[in-house]
Structure formats: C-alpha cells, structure tokens
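First comes one chain, alone, set out as structure tokens in the form predicted on its own.
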Amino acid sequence: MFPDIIKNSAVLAPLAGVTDPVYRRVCRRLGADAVVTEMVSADGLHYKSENTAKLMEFDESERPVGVQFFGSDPERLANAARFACERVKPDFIDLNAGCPVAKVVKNGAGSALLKDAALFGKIVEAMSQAVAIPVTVKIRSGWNMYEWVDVEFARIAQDSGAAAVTLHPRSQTMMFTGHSFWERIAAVKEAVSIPVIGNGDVTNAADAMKMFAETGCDAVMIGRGSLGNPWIFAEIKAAQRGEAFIPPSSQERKTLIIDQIRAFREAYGEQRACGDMKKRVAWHLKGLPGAGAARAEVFASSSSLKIEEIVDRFFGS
C-alpha cells in the first residue's frame, strides 16, 4: 500500500509549530497527497507527557497521515511507534534524522543521527519491527557540506526495514541556507529500491516538476514552500495533469485565511489563536500590494477577531 500513497505525490513536510491539524487539513483539501505531523518527542512520550501525545492526534480527513518521531534511543522510539499505532492509528510512522536545530541535535537526535550509522540502523530496525505499518525515514545529506552520507544511510534504512526515505539534500551545518543539492536525491534514488521522496527548495509547480525530472524521485515533499501558499499542492496537481493553474482570487484568499483563524481559535482557544495566527496571516500577505502596513497591524493586534477584521479590510480594498 505504501508506494501507492507516495508515487508521483506531493507530500506536506512536518514543520514544528506549523503543521498542526488545522494546517494539515487545509493542505489536504488543496491537493496534498499525504501529510505528516509535527515532530513528536519519543523521550516526551517515555516520560508520559500528554502535551507531547496530543501532537500525534489528527482528523480522519487528513489521511493518509504519518506521525514523525525524533529521539536517539532505539527502545524509546520503538515504544513511541507502538503507542502511536495504539492511540491514533496513523498510516505510517516517520523517523526524523534530518532536523538541524540545536535543541534537537544536542541530544543526539535529528541530523545528529547521521554521525552514528550503527545507532541509526538499530533505531530504524527497532521501529520497523515494532509496528505493522510502514516506517519511513527522513534524512539530510550529511553533517558537513560535501561530506555526504546520504547514500550510505539510505541503504542502511532500506536494509533495516524502512519503506521509503525522504532526503533533504543539505548538510546540518547549512541549516536552510543556500540551494539544496538535488543531485544527491538522484544519487540516493539510484542507490536504493525503496521509494525516495525529494525535499528542498520546491516553491512552485515548476520546481516540483523539475525535481521529478532531474532526480527521478517518487514524490516531492514541501514544507516552507507552502507557507502562505498552500495552493502549491493544487498547482502541482494541475501541472501533472497538463492543465493551467488558476491562482486563487482575493476572495478565495480571504476566505481561506479567515477560516483558518476561526478553526484555530475553536481548536486551541483565543490566546493561542491570536499569537500563532499572526505569523501565518503575515505569510499569506507577504508580497501583496500594501501588505507591509497590514502585516504591521496584524502583529500589533490583541485579538484574533481583530486579525480577522484586518484581513477582511485588506482583501476588500
């Protein structure tokens, strides 16, 4: 079943603080073929954190959906995978071996796993054997630029039971700077027989089609490229069908933004809606005529209702 989920697909990447159920539902509705939760800490689940467990929750309309875990202990990660299957029944489990941020790598998780091939293999094997659903792996190309280990680690993942591998072809030290090295995706695709998902610098349908053509990847994964533009998934679908993409109208943009604000407020309450939706609305307004003043007003708002009013006025004008 798993290859059918991702073949020629556009998948929403996991983004901490962004890919909550509200945003995932938006992207699924606009054409994302699969979505992945925010990173979930295996250590947090080990210590019975209910806030951590809630990050795994999703609505049935989001399927196919994966739960992504990070950590460095094989047993805890295997237990986390089992717990997810029992509690929320996702379609697949994903291991994060690519996150470059300091608070993750300092504990040996995320892209720090790329420093220890043996441990990485043990983790993938433990997780794959723990559950009956597919386990996938997301990696970066290496810790240091040009010291690539992606082919080695993709092969280890395959040999350890992974059903697919996602590659973000930057090093940990690059963080999100510079352009990713798409040729690394092609190298990994050539090296393994499991599906390979390419990730990095896909900001429109042309980028996605170019990544498919240049790398031979089975699917593309889009994270930052969807911020403020979840229509990127609809655009990619149109390109794959050979059809012209009609960008959203001002009214469609306004409706989607306001619907997100209201859904977020209903799900998480006013305080979090006012705080979190500011950056999301700002992403949607970025680059539009007159957006500077509106974005400043959004960030100065003291309520989510005020943000709705600003959005309504902005697109009305």
Ligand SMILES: Cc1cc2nc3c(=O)[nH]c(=O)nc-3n(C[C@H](O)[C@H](O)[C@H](O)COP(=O)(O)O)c2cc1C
The other form holds:
Amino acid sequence: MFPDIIKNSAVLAPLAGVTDPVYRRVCRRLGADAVVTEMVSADGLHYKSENTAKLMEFDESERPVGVQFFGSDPERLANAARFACERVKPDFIDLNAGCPVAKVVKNGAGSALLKDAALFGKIVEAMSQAVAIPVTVKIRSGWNMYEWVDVEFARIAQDSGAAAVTLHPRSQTMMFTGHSFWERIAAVKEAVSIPVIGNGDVTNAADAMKMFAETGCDAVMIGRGSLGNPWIFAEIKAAQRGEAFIPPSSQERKTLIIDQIRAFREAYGEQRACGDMKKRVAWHLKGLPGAGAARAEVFASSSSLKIEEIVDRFFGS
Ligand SMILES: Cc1cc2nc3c(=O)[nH]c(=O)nc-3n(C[C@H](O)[C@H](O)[C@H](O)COP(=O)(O)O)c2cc1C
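I would like to compare: after the form predicted on its own, may I see the structure of the form predicted in complex with the ligand?
Now the complete complex, all chains and molecules, led by this one.
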C-alpha cells in the first residue's frame, strides 16, 4: 500500500513554523500528493505538553498525511508513534533524522542520529514495531560533507522496518548552504528496495522531472520551492501528464492569498494571522513589479485585515 501512495508523487516537505494545517491544505488542493506535519518532539509528548500534541493535528482533507517525530530515545519515539495513532490516526509516521539546527542536534536528535548507526537502527525498529501503519525515515547524507553515510543509514532503515526513506542530500554542517548532491539520491535508490523520496532544491517542475530522471527516485519532496508558489505541485502534475502548465492569474494569486489570511484568522486568531501572514505574503510578492513597497507596507501592518487590503490593492481587480 505505501509504495502505491508514494509512486511518482510530489510530497510537501515538513517545514517547522511553515507547514501548518492551513498551508498543507492549500498544497493538497493544488496537487501535493501527500503532506507531513512539522516535526513534533517525542520528548515534549513524554512530558505531556499539550502544545506539542497539537502539532500532530490535521484535517481529514489533508490525507494522506504523516506525523513526523524528532527525538533520540527509542522508547519515547515508539510511544510517540503509538500516541499519534491513537489520537489522530495518521496514514504514516516519519522519523526526523535530518534536522541540522543546534537546539535539536545538541540533544542527539535530528541529523545527530546519523552519528550513531546502532541507536538509529534501534529507533527505527522500535517505532516500526510500535504501530501498524508505515514508518518512514527522513535523513541527510551525513554529518560532514563528503563523509556520506546515506547508503548505510538507508539500508539500516530498511532492515529495521522502515517503509520508505526520504533523502535530503546535504550534510549537517552545510545546513541549507551550497547545493544538494542529487547523485546521493541515485546511490541510495540503488542500494535499497523500499521507496526512495528525493528532496532538495526542487524549485519548479523541470527540476522535479530532472530529479526523477537523474536519480530514479520514487517520489519528490518539495519544501522551500513551494513558498509563495504552492502551484509548483500543479505544475509538476501537469508535467507528469505531459501537459502545458497555465500559471495562475493575478486574480487567482490574490484569491489564494486572501483565502489563506482568512483561514489563518479563523484557525489561529488575529494575532497569529497578522504575524504569520506577513512572511507568507512577502513570499508571494517576491519578484513581482512593485513588490518592495508593498512588502514594506505589509510588514508595517498592525492587522490581518490591513494585509488583506494591501494584497487586494496590489493585485488589482
Ligand atoms: C524553515 C524550515 C523548516 C524545516 N523544518 C523541517 C522539519 O520540521 N522536519 C524536517 O524533516 N525537515 C525540515 N526542514 C527541511 C526540509 O523538510 C527539506 O528537507 C529541506 O528544506 C530541503 O528541501 P527543499 O530544498 O525542497 O526546501 C525544514 C527546512 C526549512 C527551510
């Protein structure tokens, strides 16, 4: 079943602070085949944090949806997977073994897991055995540049029960600099029989088609390339069907942004809608003529209604 969900699909990447349920619904509607929650702390759940538990929530319309966990303790991660299945019933569980940020790796989680093969295997095994749904693993290519451990860790993931592996082929030390090494995706694809999801630097449909062709990956995962351009998923779907993609009109852009502002207000209240939508509107305006002044106005706004007004004016009627 899982290979069928994933084959040839375009998946929205987990982006902490960005891929909340409202944004995930936008991407699903525009063609993303699957979505993953932002990373959820297994330790946070262990300490019964309700704010942490909230991050697992999703709308039925988002399915297929995965809940992603980070942590370093096999038992806590297995318990987290079990808890997610009881509380929100996701379609799959994902383990974060790629996050490079200091506050995560200093606790031995995220890409720090790539330093301890035995522990990594134990975690994947514990999570896979804890739940009846597929468990997938998202890794980077290694801790240090050119000291790649992706093939080794993808094999361990497979042998420990993982249903698929996602690879973002950068090292922890690279953070988000330089470029991703797509040839590593091809190497992992050759080394394992479970589906491989390629990730990193896909910014348009041509990139996605190139990643499929060059690496043989089963699916592509897109994060930053969707920011301000969630139509990237529709564009990829059109390319896969061999059809020309008609970019959204100004009115379609305007409607999508305003709908998102309203959905944010409804879901999270005025304060978060106003704060959060500033960066999101800025992503949408990037590169358009006159964007600089409009962006400055958006950032100076004190209400989400004011942001709506600026967007409405910017795109005209
Ligand atoms: C703001 C931000 C937040 C991220 N949060 C997560 C996360 O919660 N879990 C995760 O596995 N990766 C996270 N990532 C990494 C992305 O999922 C993805 O692997 C990376 O951005 C490369 O893909 P892209 O070039 O398509 O963006 C994050 C990246 C960014 C930029």
